[in-house]
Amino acid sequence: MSPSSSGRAPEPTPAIGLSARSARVAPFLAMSILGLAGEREAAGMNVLHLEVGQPSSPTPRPALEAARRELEHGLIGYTPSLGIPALRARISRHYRETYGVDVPAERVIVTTGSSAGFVLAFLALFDAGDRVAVSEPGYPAYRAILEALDIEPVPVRLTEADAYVLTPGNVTRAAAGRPLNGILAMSPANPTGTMMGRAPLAALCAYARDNGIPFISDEIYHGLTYAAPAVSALECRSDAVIINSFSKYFCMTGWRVGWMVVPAHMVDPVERLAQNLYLSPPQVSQKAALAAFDARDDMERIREGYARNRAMLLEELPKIGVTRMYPADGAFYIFADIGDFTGDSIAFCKALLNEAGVAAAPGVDFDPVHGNRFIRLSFARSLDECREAVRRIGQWLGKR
């Protein structure tokens, strides 16, 4: 008699063949909260989404029009693995216009989002067992991708004494006398919004050069600053590896198109990796990204909206008891200390969602050690949504 005909449930099949590295990769909790928020919305709840780093503004019109033209043409196929030449040349021009640095188009590599850029960079630069310094708090996918590739992330604790950025001193302390094989920095930073000025960035680039190790700069939030423009690592070190994307400033998260700038000797190995890992970036997305450079006025208006949201949150959050926050000089996040209310940021965020309809990212996502007393709030929404979120959070905290 078969198990189904016996009336008994079949025995579960053991998980066979799963790799040890897959078990080491932690979930991205902000995305988990997004999934829970979607379930609440499907059940009829009105949810304010402050959990994910996704602009609420639409893709700029020139990009949409370029994509429509491409679709009407009908032939959507592979492109060169390093990206279409026109887009690589336009990104090269962007570095001349924005930072005053000369980057040959041959050193620009178009990627399937910045995420693919990190995979390509890590595979090209590091071997299993290598050690790479990353900030803590910091973007969780750094750790996850490094660990999936059997590369050791070396967390560098950021403190007020170092203006919450990586420095030669705190990197040296984190290395604990063992060699490092690379440094990965981000400015403006996720989740904190902190920025590195020219002098600190130059000092860190020089430290990496003096130690003979690569310097990777995540510049995905460039363009989204509120006090001073961001500095590119290419202004300090010509052989820095740059990762960027059209997702944030250009409001193109779902198009999955980003770019790298690499030293000349990296181009060939990165091309071979790209050819075999994903063949090429999406053709339509690349044509849309090329046109997005013509929408700077629209992007600046969106950035000005973020600036208003930021100013409101910095003024209103202390009024509801959230008084300690990292400096938010760039990006579109507030990394707020909620230690007066909880020691479990995951439970806090789930309750905030379920009881107040506000979705926030648990701080432990970004800082496994101290993050349980923090949450990250994205202000890439409308001013009304951000204001209503503060009202709901304040009302909810008053009932706890």
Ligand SMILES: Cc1ncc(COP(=O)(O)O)c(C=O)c1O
Given for the second form:
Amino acid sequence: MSPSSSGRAPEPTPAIGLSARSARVAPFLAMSILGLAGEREAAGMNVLHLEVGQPSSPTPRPALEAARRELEHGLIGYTPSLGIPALRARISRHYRETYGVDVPAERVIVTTGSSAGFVLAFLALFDAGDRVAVSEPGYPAYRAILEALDIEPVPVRLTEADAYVLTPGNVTRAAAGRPLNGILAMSPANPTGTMMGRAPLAALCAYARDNGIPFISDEIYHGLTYAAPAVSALECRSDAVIINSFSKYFCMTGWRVGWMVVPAHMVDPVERLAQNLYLSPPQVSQKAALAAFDARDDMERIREGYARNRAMLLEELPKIGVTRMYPADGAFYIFADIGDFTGDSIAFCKALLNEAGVAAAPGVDFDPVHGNRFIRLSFARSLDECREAVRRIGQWLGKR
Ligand SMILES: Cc1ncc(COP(=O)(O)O)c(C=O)c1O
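Write the structure block of the form predicted in complex with the ligand for the protein whose form predicted on its own appears above.
Up next: the whole complex, starting with the chain shown before.
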């Protein structure tokens, strides 16, 4: 019946063909701020990009050279779904050299960024309705990917009393008497920069083992630490599922190449999933990633630059009134409490961008409960940019 014949407005038509699960997936607000920042720049504004978690340093030279060589052949095709054998072998060597653990190359799986590693791990390990403990604040894509797969994220609130990491105690409390099917931990963490020492990590791994559930460890920020080196979950539990990537330490976000280390019984299911979901990780990127291991000295210099940025921010932010922040022991983020200035981190970030030309990520991305009083600043930039960002934020806060 037409609206005119009934006299009533038509009922809104549900979008035909969209799944309920697609409606559940929240937007990644840091990426929305990046989009707005791009618009401001196109309109002539100078913007300092502290919103996205990506290094501003270029891809390491050996990686670029390897990619150029590969392009010369012109034959760019599929590779084995689990990755090229040379890269799997090189990653296996990395575990021996860095952590002193033996990981056969057959248990190393190359993925299209760690983002694909999560999908593969979750699909291989969990069924619809399963429950997985994740930290809050935490990386928002964990929640989004789990929910898209009909798996329930069980948020575990991180508190100062627990040194802002997952523990058997806070995980048990969050589970609220109902069984969990897995635990997903990260150290160093995004957005907080907090790290798990050997003893807390071993305790959590043991807790997962005692409960008969898999332990997934996102180690994407390994190598980017400022006090003690990061401990791999493989040092505590040989069947831990490790997710890692060339995006952060190796400054290769756009190449979309990462890796997993999985227990032997997971290799075949992950291979079948990878064959069907992605066919293979990108060939050129894998050759570049293999060569990136030869650029450790360059990577260390970049890390030293982050350490300088971090020290400057920890000293200067309190001087402009931003006095409370998470420890930032690793990764390249400051998760700062801006509760004295606003109760709406999205509006705060938009105004900071529009009025001061500083792009920051709203805390609600990472923490739906208390995130409105936080912003995340990425310091994977130059020292001058970080200094100028503090100056602009300080001036802007002073005028409000
Ligand atoms: C904690 C964490 N894990 C995973 C990723 C995904 O990285 P990629 O897919 O580029 O490897 C990110 C990106 O910011 C991250 O912060």
